[in-house]
Structure formats: C-alpha cells, structure tokens
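Shown next as structure tokens: one chain only, the form predicted on its own.
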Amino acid sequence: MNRYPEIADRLMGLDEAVSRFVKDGCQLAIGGFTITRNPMAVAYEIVRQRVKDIHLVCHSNGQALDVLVGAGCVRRLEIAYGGNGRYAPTCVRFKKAVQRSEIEFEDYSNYQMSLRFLAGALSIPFIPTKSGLGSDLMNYEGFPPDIRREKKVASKKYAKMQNPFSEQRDEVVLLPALTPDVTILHAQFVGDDGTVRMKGLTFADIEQAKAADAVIVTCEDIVPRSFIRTDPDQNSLPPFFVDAIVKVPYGAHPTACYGFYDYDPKHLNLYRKMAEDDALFREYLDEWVYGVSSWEDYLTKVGMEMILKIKANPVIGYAPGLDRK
C-alpha cells in the first residue's frame, strides 16, 4: 500500500523528476542563495543525464549554478550574483565561462531579478521599479539583438517611462517578466498531501515556483499532514504548484538546510581548489557526479563524520562550533 496516495503521482526519484521535466534548451530556475539550500541532488542529476542549451536564470546561487555551468549544461544564463561566500566571492567556473565568452550571459541587481520573477507570478509581462537608475546596470546589455529574438528572452533588458501618474519628471523602470519552463527547489518538509514549508530565509524561491510552468521539489522529509497544518504559516507553497516531489536527505548539500545541516567548509574548500583548474574540475565531475550510482553513495562518499559535524542544533538552525576555514 502506497504510503502517501494523495502524492503518489507526483513521488519519484530524481532520474525521473529530471527525464520528465528538464529538457534541452529549457529556461530553468533553482531556487536556494549562495551556499543555502540549493538543490545540489537535482543538479547533479542534470549532469548525470547530460541535458544542454540551458537557460537558467536566478536571484543569487552559488554551488548549483557552478557546477551546471561547469559541466557544460548552461548556454545562457540571467543572473544577479554567483558566489559561494567566503569560499568563492565569485563562482570559479561561473566567472571563467564568462570570461572565456563560453556561455550567454546577462546580469540584473539582486532586486531586480526578485521582480521580474514577482512579476511571472503575477502574471503581468513586467514590472516597475526604481532599482538601476543611475547605474552601470542601465548602460550595458549583454545580450546581443540576435539573441533577443529567441524563445524566452525578453526583447529588450529594460524601458523606460515616464510615471504616469506624476506631473514632475519622474522616470522607472520596466524590468520584463520571467516565466520558467521549470524551477528547481530544494526544501526541509512536503506534506504528504504536498504542502512545501521552507524554514529560514525563503530568498526569491516562492516567486520561482510560482512563476514557473512547472516545479520540482526536493526535500529533506516526507511528513504527516497533522504536522504541516500545524503552524500553517510557516507553509511556502499549496500543493497544487508542485510536479513532483523527491525525497533526498542531505540533498543540498555541499550547502546548508537550515534547521537541518550547516554547509560543508571541507568540501567547499575542495570544490574551490579543483575547479580553478579545468582537469581537475574534469576529475572532480568523475569522482563526484559521474562516479556516484545513488544519492545514498554520494553521502558515503561524503562520510559520517562529516555528516555529524555539519549537523544543525534544531534550536538555532545551524552548526554552532564548527570549523569553517
């Protein structure tokens, strides 16, 4: 007897959720900041399966994006920031594949880029704001004319207008909307009637799955739904924007999950190390992606001593003690 009957249609492993979903050429979102919540399960599983021409487009993400672009997968990319913190202010493979001109590539302000998904989730083909005037920002595009023609992008990076609304001058900005083919979450609960509730900081995640035509969500547990109508306004998303649902322990990780695990210094610092050097980023996909049969074997690839040290205190929602040089 299936567990969780409300659900059981949109329940799956990861090789499905990808193969069902993630196409070539797709715009894709993933969900999470820098080195939190990104969901690095569903990730390496697009790299496993070799799909290309992606247009992805974030608010700021770190370890995800990197190593999408890395591996090939990312033809073009909008973005408002790519860094994994202390360990990589800049993504290292983002920053050379933007450098040697191997990726498409178009940068918005961080607020900028929650709008435009804000406004997907409205529904309306773009959205008003004061942020970029006076900047860089509005003097430079990246994307050549050509481009602007295709599927999905806009035909322009901004407008201006004049407010309508105002007798003195007072000019905003039009920023389009973006509208995913697919957004990529990774989440700490799904209901099992498929409530997702994301603790912490939800970043620009909710307006991602909402703008999207379609939803994958990864998840740390499965729990009853007593439980996730308790506290309902902790809840992020009602079930009926999520297409499927993938239950993968640890599967942010080398990122953290707040409440659940802190992110991963060792391995972060090895991520840094081998991807500023093209055959040992090749060697690094080998032993860590390409080399991994199941989630469960990455993890014992990862170790439990790690695993442990990483742990979160469920009060405070991270690993107080541990050591992240």
Second form
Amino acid sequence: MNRYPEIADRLMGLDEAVSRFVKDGCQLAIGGFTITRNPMAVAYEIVRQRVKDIHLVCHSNGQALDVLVGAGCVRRLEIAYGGNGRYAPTCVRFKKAVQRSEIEFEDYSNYQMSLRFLAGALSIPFIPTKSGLGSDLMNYEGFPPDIRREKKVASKKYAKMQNPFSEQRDEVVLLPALTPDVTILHAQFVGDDGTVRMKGLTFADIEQAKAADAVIVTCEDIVPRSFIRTDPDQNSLPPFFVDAIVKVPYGAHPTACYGFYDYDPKHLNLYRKMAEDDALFREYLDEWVYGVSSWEDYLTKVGMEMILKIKANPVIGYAPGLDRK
Amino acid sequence: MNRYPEIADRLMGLDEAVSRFVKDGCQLAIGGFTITRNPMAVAYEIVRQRVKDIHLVCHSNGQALDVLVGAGCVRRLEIAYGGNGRYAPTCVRFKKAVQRSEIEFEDYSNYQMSLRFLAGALSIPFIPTKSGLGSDLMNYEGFPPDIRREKKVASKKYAKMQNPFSEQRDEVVLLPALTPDVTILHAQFVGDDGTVRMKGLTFADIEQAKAADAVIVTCEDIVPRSFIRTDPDQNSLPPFFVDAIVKVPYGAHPTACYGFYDYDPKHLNLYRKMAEDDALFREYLDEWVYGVSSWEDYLTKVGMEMILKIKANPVIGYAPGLDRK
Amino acid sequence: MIQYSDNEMMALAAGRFIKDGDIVFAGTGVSILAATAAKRIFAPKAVIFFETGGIDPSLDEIPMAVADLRAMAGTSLNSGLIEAFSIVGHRKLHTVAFLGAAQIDRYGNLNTTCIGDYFKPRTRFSGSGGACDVATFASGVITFMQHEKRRFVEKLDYLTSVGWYKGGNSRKELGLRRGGALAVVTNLGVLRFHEETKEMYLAEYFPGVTIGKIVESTGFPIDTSMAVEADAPTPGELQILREEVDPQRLICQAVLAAPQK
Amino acid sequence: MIQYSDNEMMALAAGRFIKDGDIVFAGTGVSILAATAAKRIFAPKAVIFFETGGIDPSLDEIPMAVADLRAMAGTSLNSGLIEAFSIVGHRKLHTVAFLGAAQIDRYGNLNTTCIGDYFKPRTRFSGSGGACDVATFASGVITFMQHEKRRFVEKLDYLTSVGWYKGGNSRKELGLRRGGALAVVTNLGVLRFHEETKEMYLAEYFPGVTIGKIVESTGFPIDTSMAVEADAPTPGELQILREEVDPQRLICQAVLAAPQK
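Having seen the form predicted on its own, can you show the form predicted in complex with another copy of the chain?
Whole complex next, starting from this chain.
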C-alpha cells in the first residue's frame, strides 16, 4: 500500500469494494459493452457475496449482466440490449429470466440509456431526443405503478412535449436521468494519483461513472502519476469520481480489454452452453464463481494456454489470428 | 497536394476557405478560449475579405472575437464572455461596440452556450439546465422580436418548465440548440486522412464543430494517417465533419497553441493599447491585417525573436520563464 | 459453376446500395460482411462505423460483436455511444444503417424484442440495442432477414424500430425528419418499398430462387411485378470477400444468425 | 515589520477557507493566487480546476487566463467546458468557487455584465463567463472585491450571478439545491453572511484597516459587531506565495484587477 500514498484510502480488495458499495437493493450500472471490458471480477464477487435485489441499469451489457441475472442477484432491470454478439445473440440467462417472469424489466434503446446516463452526469433531471417516437418502447411501460414510487426509479418511463422553440409541430421524447447508487468499471490503467485511463472505445463508461453516487474501478495495473500526467488528454476520469480502486489483471475475462487481451471464445462458448441448462448453469457458477478462492485461482483455471492465446498484440490492440469460432 | 490524396478536395488556402464558407450574414462559431487556440489566421482573412453582418456565437472567445467586432464584420453577437484574461479583462473593441450600440448582442453564460452547442451537436432542439435561475440573464432578452424570426436565431432566448418527473416544484431552464452555418477551429494536427487531433484543453470546440453545417480547420501541421491512427483514442474529430483544411503554422498567434507556442504577451499588450483608440485601432488593422500579403509576411512582422521566445517546450506544453507582463 | 453461401450473396446484394461518401452503420454477422464488402468493392470512400463509437476501423479481421476490439483498431477515432448515435442523425451526413430483426412487417418496421406478450414473452430477444435509434435517425436502413413466413408478418409482436411506420406519410408525421426503410435483403432476394404507399415489393430474386418460393415465405401479400433476377456474385467479388473481408471465414460460410427462436 | 501587498493578504485570507478534499474552481489574478496558496499551505489534498476543463494542473507557473496553457500542463485530465461545469455541480463533490465582480449587493449577488442600462451601458464588462454557472452549482462561492462604495451597492445594475438572491430562503425557492455566498474577501477585510437573513456582515478587518474605513467604503449598512482583526501573513506563508506559487511575481505585487471602469 505504501507505494500508492495518494490513493491508499481507496485501494482495496474485491471483497471490500463490493461489501462497502454494492448493497442489497442498490441501483447498479455496469461499464463495458457485450463482450468487452465488462468488470467481471467485480460481478463474480457480487455473486459470491450473494447480493440481492439489485436494480441493474445498462445499455448493452452482456456477460456481467447475464451472470448477475443468472445467479439471482437482480430483481429489476432497465436495459437496451442483452446479447453477446455472435457468442449469444440473446444472453441466455437474461432470456430465461424474462420468459419466466423472474425479473422486473423495462426496455429502452442504447442511445436512450446513454442519454439518461449523460443527464445524470450533467445533473439535469431529463434530456430530450427524437428516438423512440413510433416505437413500442414508448407504448409499453415495463414497471408497474407501485415500483414507480421507489427510490431511483423514474416516476414515469418518459414524457413527451412539443419543442417550445418551434411554431411547427415538433414533438420530442424526454428521458429521465439515471443516477445509480454505484457504477462498476474495468479500466486499463489507474494512476497512483487516482486518475483513470481507458484505452480503445469507452462506450458510456464515463457518463455512467459521473452519474453515480459511488464508483468502483478495477484495473489491469496501477501506474505512476508521472506517466499518467505526461499526456493527460488521454485520461478518462479524474481521481475524485473514484471511490474504490482494485488492481485485477485480466479482471474483464472472459470479455476483452483493448491492448491487453482479447475475449476468450472458448469460455464464452462454454458459458452459453452451460447457461442453456439450469443444472449445468449451477455447475458453472459452482466451478467458476463460488468454487474459486481467489482471482489467481480463477486465472489458473482459465489456464496458461488460453492466457497466452488471448494476449493482445499491444500495438494492434487485439490477438490477431485468434481462433474465434 | 499529391501528398494528401484523401483530403485533396478539402485542402485549400485561407482565401478559398473563407470565401467558400464564410458568407455575409452567416452564423459563425469560433473555437478556442480567450487567449488560447483562437483561429486567428482565419479571423484576419475574414476581416481582409470584408465579410459583413456576421452573427457570432461564442462562449468565451477573446482575441478573434475582438478583431472581428472591431473590424466591423459582426452585426449580431451571442456571447458569455468577452475578455482576454489578464491582457484585457474586457475585450476592448467588444466593450466599445456594446457601449456605442454598434452591435446587437445577447448574453448567456459559458455553460449555457456550451450546452447550446452540445444540443446542436446531438441534433436535439433544446437542453435543460438549472443555470440562469434568478440571474438577469433570464430577465433581459438582448434581441428584439423582429430578429427572433430570422434564420438561425432562436424564437426566444429560453423557456422554463417544471421537471415532468418530479412531483415537487422543480423548475428548469430550457436552452435552444445552436447550429452555426460555419465553425472555425485551429488544431495542432490534421491527419492526411482528415482526422483532427487537438492537444491540451478542447473547450467546446468539438461540440461547436459537430453543431455546424460547415467546419474550417486550420492546423499546425498535416501528419501521416499512420501516425494519427496508431492511437486514435487521442483524436478529436473524424474526417467527415471537416469541410476545409488549411495548414497554417502559428495560425493561432497571438493566442497560444498547446505543445507548439505560448501566447504572445507583447502583441496582446500592443493590441489592447491600440484597440483603446479608434485611430490607433485602424492603424493596427492596416498594419497587421490589411497590410500583410501572406501569413509568412505576418509571421515575419511578429519576428524571429518573439517566435523563439514563445516556442513551447514540447513536453511541458508552454514556454517556461516567458516574460508575461 | 460458382459456389457461394447465402451470407455471401446477401452481403454483396446489400453492399451494392452503398455509395462513396456514405457513412455506414454496421452490426455483426452478414451486416459487417456487407459493410466491409461495400467499402472494398463498391464504395472505397464509404466510412464504416459502429454504435459503440469506433469510426472507420481498419477491419483486418472481422468483428464478432460491435464492441469487438477489432471495431476499435486502426480507427480514425474511438469515441463513445453518444457520439456514435449523434453521427447517425447528423444532418450533414448521409448515413446508411444495416440492421437485423426477428420480425418485419410490410412497412419495414422491425421487432428485435420479443415474440408473444411483452410481459410474458414466448421468446425474448436481445432488445433494441441501437436499432430503434438508427431506425429513427439514419438516412436509410437496410435490414437482413431470414425469409420465413413467421418473420414476415402482418403485425409485429412488438415494434422495436420504426421503418415506414403505417406507410404513406406516417413516418414524417411522427416527427422524424428523414430516413426510413431502404431495402430488405434476405436469403431469397431483395425487397424495396413503393415510393408512395411505402409498402414492401420484391425487387430482386437470387439465382436459383423462384418468385413463388418468396411469395409463400412472406406472411403478407407482396407485389412481385417489378422483380428481376439478381446478378450472381462474380469470382472477383467472392475472392475479395473470402480473402480480404473475412479471411478467417467466420461469417462467409456460416448461416445467417437471426435472433434465436 | 513584514511588508505584503493587498493581493497577498487577500489570497491568504481566502485560502484559509479551503479544506482538504475541496474541489476549488479558480479564475485568474488573486483567485488563482488564493487557490494555489490554499493547496500549498492549508489544504494539500484540495484539487484546483478551471472552467476550461483543466483538472489539478501542476501550476509551476501562474496562469494569466483560465485558458492559459499553464492550466492544462501536468493535469490529471484535460476535458472541456461541459465536463468542467458538470463537476462544479456534482452532488458527490464539495466545490468552492473563487469569483470576482464589478458590483456586489448585501446578499452576495454579483454583477460582471454592465453599469447603467443593459442595452446602452455606461460601462460594459466581460459578461458572465462561467460565473453565473458556478454561482448556481458550487457548494460555496468566495468573491474577491475592491472595497469601494460604488462596488458594494444597494441594487446591482445587472444581477449576473446569484448569491443569496433576496436573502432568507429565497435562493432555495429559486430551485437551487445548494451553494450560496460563503465569503467576500476585499482589500480591507473579510465579510460573511448571517445564517438566517443571509445579509453580509464584517467578519475580519485586515491589520492596519479600521472598521470605520470599511463602513464608509460599503454602500449599504453593515453589521460590524462580530468583526475581529485578521492575522497578518506569516513570513513562511509569504515565502511560499512568492517563491512557489507566483515565482514570477505576476500577481503578488500587482493591484487587484477588477473589471475595468
């Protein structure tokens, strides 16, 4: 700890980060997108700590969403997309949970969810868009009226209004801001001053972080202040938005992390197959989540062969020639 | 030109960029902020071409604004701040023009103007904020009703509404989007693929560019695609938002350009003194704008001694020890 | 005789709609195959980008998801979702989007949400993702479909993404300034939309496919009076697809991945 | 006896308000002197940032404008205006803003726009800039003023930035969730605001200044019953100001730059 004096009070293990910030019934936002930069180590730890009744708010989260839903941690879900690209056109446990009416869910689009996080980040109560006009997204409210009065749930799914600056008919949709209790992210770098640097696409991670009451960031490594401040144009978040920092190399596995490692096709395929069957899925959780004693243990199970296969070429950013079938 | 095949149709001189895109009566947004990264070479060329009746929309533009107002190019101004930091707490020709009722003007705040550009960039007609509540910014409309019907002028300065997602009283200000006819920017780098990279603070330049119908970018240099695409996380604008590219080294002088040169304190002080007097200001324009035959001629007037003094340390970003009194 | 897969035929048929200067919004599967084929064969000055924010990636390998690292390598810019969707709707850009769907109706409206009741669906799909957004904002949408009667339906179980809405002028009346369904490319042919009514009609049937097969695979009556046979892929086109666009043959040889049943 | 300038006294008096963990919104002149002094002397864990988007710069030299390259060197992050203002108002941050003004009233409302009629002003100033925004959003505002009767006025010619508005609960009633005027630091002393009425009162007078001088330099009646003499700067504080904060003595020895007459 002494190496990182500026962030000593925010450096912690996965167990402490989750137990301090991810409470039963909290509203949780997850960074990343489908098969990339999901904060998987945190998601697994949430499952291990058996956090309950989470209100998950996502745009297109994939793997972390599906594990949390499948493990029964999620009660309520606002979502644009539950899929994992070619590895699961619809996330399997998400699909089953909706079909079996096991969760409360409300659909938005990706832009709508991103704009809602932006509104939260800007501390404005709502934001207008044209997206949604004519869509059933605006015809079906997923949440019943009694839920609408609960903390962090918008009083209605959306509102409509005439543009007050136009004399012609010009209708817009107003979307309510999102201000999650906690946002969890995985980044490539955190400086020992607490500055976060993500590389590659950032999706809506930055808006999700700024919208939240608390932010947990896991990272591939912690790097010196002198490095991260030499070209600060590249940085993603200043230190004061970050409440917990956990160093977890490969912390996004089996999803990808630009410049560090590719997604793990073998694991994603294994997951999909096991998720299709309830008994097999329990086995998956037992083996890969409940049954691992540490992150090192988890990576040992992934195996050196796969770790080497998915290792990214640091210039190209991914693992060229990786067998991705 | 053959070196830059991808941008050949957009590479041009200052004269062509201005004559093609900056028309009499157009709405113009200027990048940069007070004494940094103002697109001065373009501003001077606008003065030289005697463009008239410009509707200028700025947050805190300084030097370019003042030259354009002083030279009589501006008829209408929406602005948050007309100042040059310690070199002119209020921009001198802007001050005189308002006091003499020579221009139509409307005041907003910096955040309000930035949000208006953001709304334009997002193609939404308005954006809410709490900023302005209680301020005379919301009590005085600068523009009379007849102007309100003109192209690119908002039908009213702002609207107020109750937050439809709250049952308590919660009033917000709605600000109309800005969609300038043209935005002019100065950047450090443009790739030969048309990608723009700014270094240091970007202010609201990116929102101003995306909000506009046309964008003119001047740059310190044009760099190979292979360079600009090796770390694309650092880039500011994709090629398809840029309509004219002009290579103008020191194109922001006397304002600063991070990593390349500092502001020129001697010139900023000279300008302020000459701007205070109408006859001297005409001399300034004659000497520094109308009287120069090319940008090389302008830089020759600035002089090698000053060019060396303001040269930025490329790592530190500015010129340490520069006499800035 | 030249052998080719459905995906290859579809990618080339769709790719021909792309023009130089178009900004192409791509997804995964046949969509990214089509977008890349368009750029390498028909419209080298088109720009491919993803809703995730990756603009003009080098695409030396084919992405398996829009968040694939391959969508952020060699790009002009790596931005975020908000920037990406603001590009789709930008008035100065001509943007063409490739989408897929579980169901489509005669006006090109799409369902990627569910089959059956929304609250207790028989089948739940991934949801809108960015589909509703790009259907709202793009200059035109090209949709890839498996051509089956249960997918070409009289009435969608859920209207996720607006095409021509209720036909005629109804899309404009919603307040949407531009856009609409440009074409539907299936494993059997290419469908377009009547200028006035905005109803779907058969424009092209693929070599070896009969008009009758298409009519019986479509769940609503369809005008076939203007249908012509599509050109088969040329050996040159297939070579580019297989050697440059998808050298690992991840999509070329696969069947179209529609949302699961 | 220790010699020091008005700016040095003001910077130190204001700097003492800053606590570890505060996010300090700084401007130019005495404001940046105060912010940097606070960080180097009183609150090393405070973070200085600028409306231009520069967060926690190294400040090896003092910026002459908020867009000075020195506000973007050695930072944690270089962002933009929108990000900067969203930080000022963020509910999880305690943000303190330093502002300057041409006029102030008893409730700490500020004018940086004009003297005289708005449309035909006798004197036009720079305008709001970010002042209205930070006065709206910050947890507290500290304003620097030249202490003159014509600047401390019964009624502002233009209310650019809201302090306690009309006193009492009126700021909250506007819909502003937090913030308000924390203190006013002048060349004569430090003024604060009554808990209930939100009216300005004299908290400190600087060494060598009489209460009478302050009363006659203020254009409205002012409660002086709680006034105490401020501590003079210590040699150690002045040394840090002059050698570390402003080694080029650009601000330390200058007079306060108020908006021009």
